[in-house]
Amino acid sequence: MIKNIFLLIVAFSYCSNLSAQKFDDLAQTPPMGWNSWNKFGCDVSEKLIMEIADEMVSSGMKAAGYEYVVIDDCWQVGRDENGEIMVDEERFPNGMKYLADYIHSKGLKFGIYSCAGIYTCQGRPGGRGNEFQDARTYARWGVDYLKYDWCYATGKDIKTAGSSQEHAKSSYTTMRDAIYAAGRPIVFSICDWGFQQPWEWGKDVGHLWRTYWDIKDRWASLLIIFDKQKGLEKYAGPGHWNDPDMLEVGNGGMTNEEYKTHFSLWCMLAAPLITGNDIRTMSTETKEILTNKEIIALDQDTLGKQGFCYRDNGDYEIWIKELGNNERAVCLLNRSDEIKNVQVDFDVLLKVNSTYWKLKPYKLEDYKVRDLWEHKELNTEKSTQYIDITPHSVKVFRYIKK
């Protein structure tokens, strides 16, 4: 009898361990880094990635918090007779271990891409059926971040729109377990484009999950994706983040004002900040956006709260993000093509919370209100003020306790 009880306890403990196969101490704030896809697509190489790593350090990006250098699709060309994933030797002559070591020598972290399907989105070999072998390979190379796509996941079509939530959860859980079994802590990025509502199940599987289609370097695309984030704030927190996709800041399809808006909104969302521009040649304006430490601090706040939409007037919105130390950020968004002159009650915006009806007992006189793009404090002796917001732009304020 005692022996049977002992066996049951052992079995229960074993099953409990099996159900917790994620490295929980990673991504306690949203990951920050760079990914090759938005700018370079399949045109990736060892030379490019090493130059990007060098520039991450010399440009001040690393000092601002960016740490992951991620190679997206097209680095792999096949599998050998043992099923081992093969690297494009022409583009990466020294192999991935060499490249990872170089990136690590810069004080940065190395990321790579694969896919839950039989092929990647660009038709390269995917991870399906090879998850444990690939995870061991990635661990041996020194990978710190894995973006895992969803093309050909049913083996039939590239976008697998007809797949089920259970199939997606199962596929990503297999890779999660493979990473855990390989023994190297790797941030696991789920990229099913929000098809199977990963926010409902992703917390125990990955560290971040895409919520919608790929972003395009256009104002309209930014707004479409941003709108899809409304209501998802309850699913985000330390170690598990909603991912509205990578940043397009500096890629040329939007104005600098629109890029400031793009960056501000992603920070209000506590989104991963994975930039996708050519940082070797970025303009001063782009660098100033991407390294605005006051805006980045909202994203990286350790309370881990995603912002919520407090007011939606169609082409004018107010977003609020709760921060640690009973502080908060407020973002005023002008989606329209015209200048907006809006009335702002700083006292109300300090007190309101996500339930809208129960106000917090904060006092405006206990806070300084700082404009995070103008880098200056506001005079809030009058709590109600009128503010001009130019088209496609934002005003972002932080309440700082005195």
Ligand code: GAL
The other form holds:
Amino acid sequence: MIKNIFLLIVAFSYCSNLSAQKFDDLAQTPPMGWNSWNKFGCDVSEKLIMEIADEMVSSGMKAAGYEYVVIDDCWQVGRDENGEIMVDEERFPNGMKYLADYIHSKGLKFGIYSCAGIYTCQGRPGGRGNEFQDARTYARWGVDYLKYDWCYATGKDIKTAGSSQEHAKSSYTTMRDAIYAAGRPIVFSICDWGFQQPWEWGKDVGHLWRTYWDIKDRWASLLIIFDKQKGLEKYAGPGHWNDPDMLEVGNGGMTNEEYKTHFSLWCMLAAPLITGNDIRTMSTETKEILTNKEIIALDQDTLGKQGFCYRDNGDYEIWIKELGNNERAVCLLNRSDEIKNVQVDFDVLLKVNSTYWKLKPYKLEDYKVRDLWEHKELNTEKSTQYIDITPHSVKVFRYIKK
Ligand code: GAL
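Moving from the form predicted on its own, what structure would you give for the form predicted in complex with ligand GAL?
Next comes the full complex, and the chain you just saw is listed first.
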């Protein structure tokens, strides 16, 4: 009898362990894709999403690595008598499975949005209490990516800022378990705006987590968010990324130079690259930024190290990102409104250490140094050089092993 009880306990804990995990081999590099929110808000439809999927392929975005097409808030209108989530039939006349199949037929992946609260941030039905049913529905539709928000997570309060870390962790863990139980590998994107320090608990729960409030299409917003990323580098790695929010590149509120900076900084941070512009009508400049393969390669480097701030001189910062093959990227950032002429010692930059991990000192003579926006190599016979950086701009270099 006692032996049987023991066996039952062992079997039970084995089974519960099986469901108590996330899908581990996803998002080994930061996810890349497109999301409807930044440009379209609630104005989402089947037509829009299909056109975006078409354009992802024809514009070269897919070839540059963008993969997920994600519908954000407002696709859902209610629950039926069985608790099944109901899709807005006017906007999505053929339902989500049809859309997922279409996206998959283009070699892309399909993402969707819901919320850990009773409502989404736009007041649509949220996932709380229906997690397992919703996860099964998403799996049936062919969802590959779920962004899970944090509004109304304590019931009444839209921005549930004051709720505890435990509450957030357990809410997101429930959805993680629901996804796992549904059996379809789905990238799980935690969106509690960094309020409950998800970097401290998110690694076992999701594949990425927002670190701060929503981005706005303005230079000032960019800097506020960017500053919040300092010190978070030790929490990121393959399968678990800090998410400073989606990209605003091409949405019109910043200059092309500022968008170049935005994109470069996100790549230095190993941030998820989820574009948020209308890629059907994007300008050549926007496309050139979003498809700069040399910059994207920093983000997608398989070592998976987030960059760190090596020097903070106020208006001028130096960021370093370790790459595979003992290579390294350096980003010089001019935050000011004036052009800066800075002295750079390329040998010294190859020998610096981060606060969190020990780096080997490398020799400059073993490397070529490449400017990733100019797409050309520097002459580094002299290791110390003076470099101009235009206002609100960056210089990004990669040390490439000879
Ligand atoms: C916010 C979220 C945004 C967007 C919006 C939709 O909470 O941070 O990225 O998803 O909700 O209502």
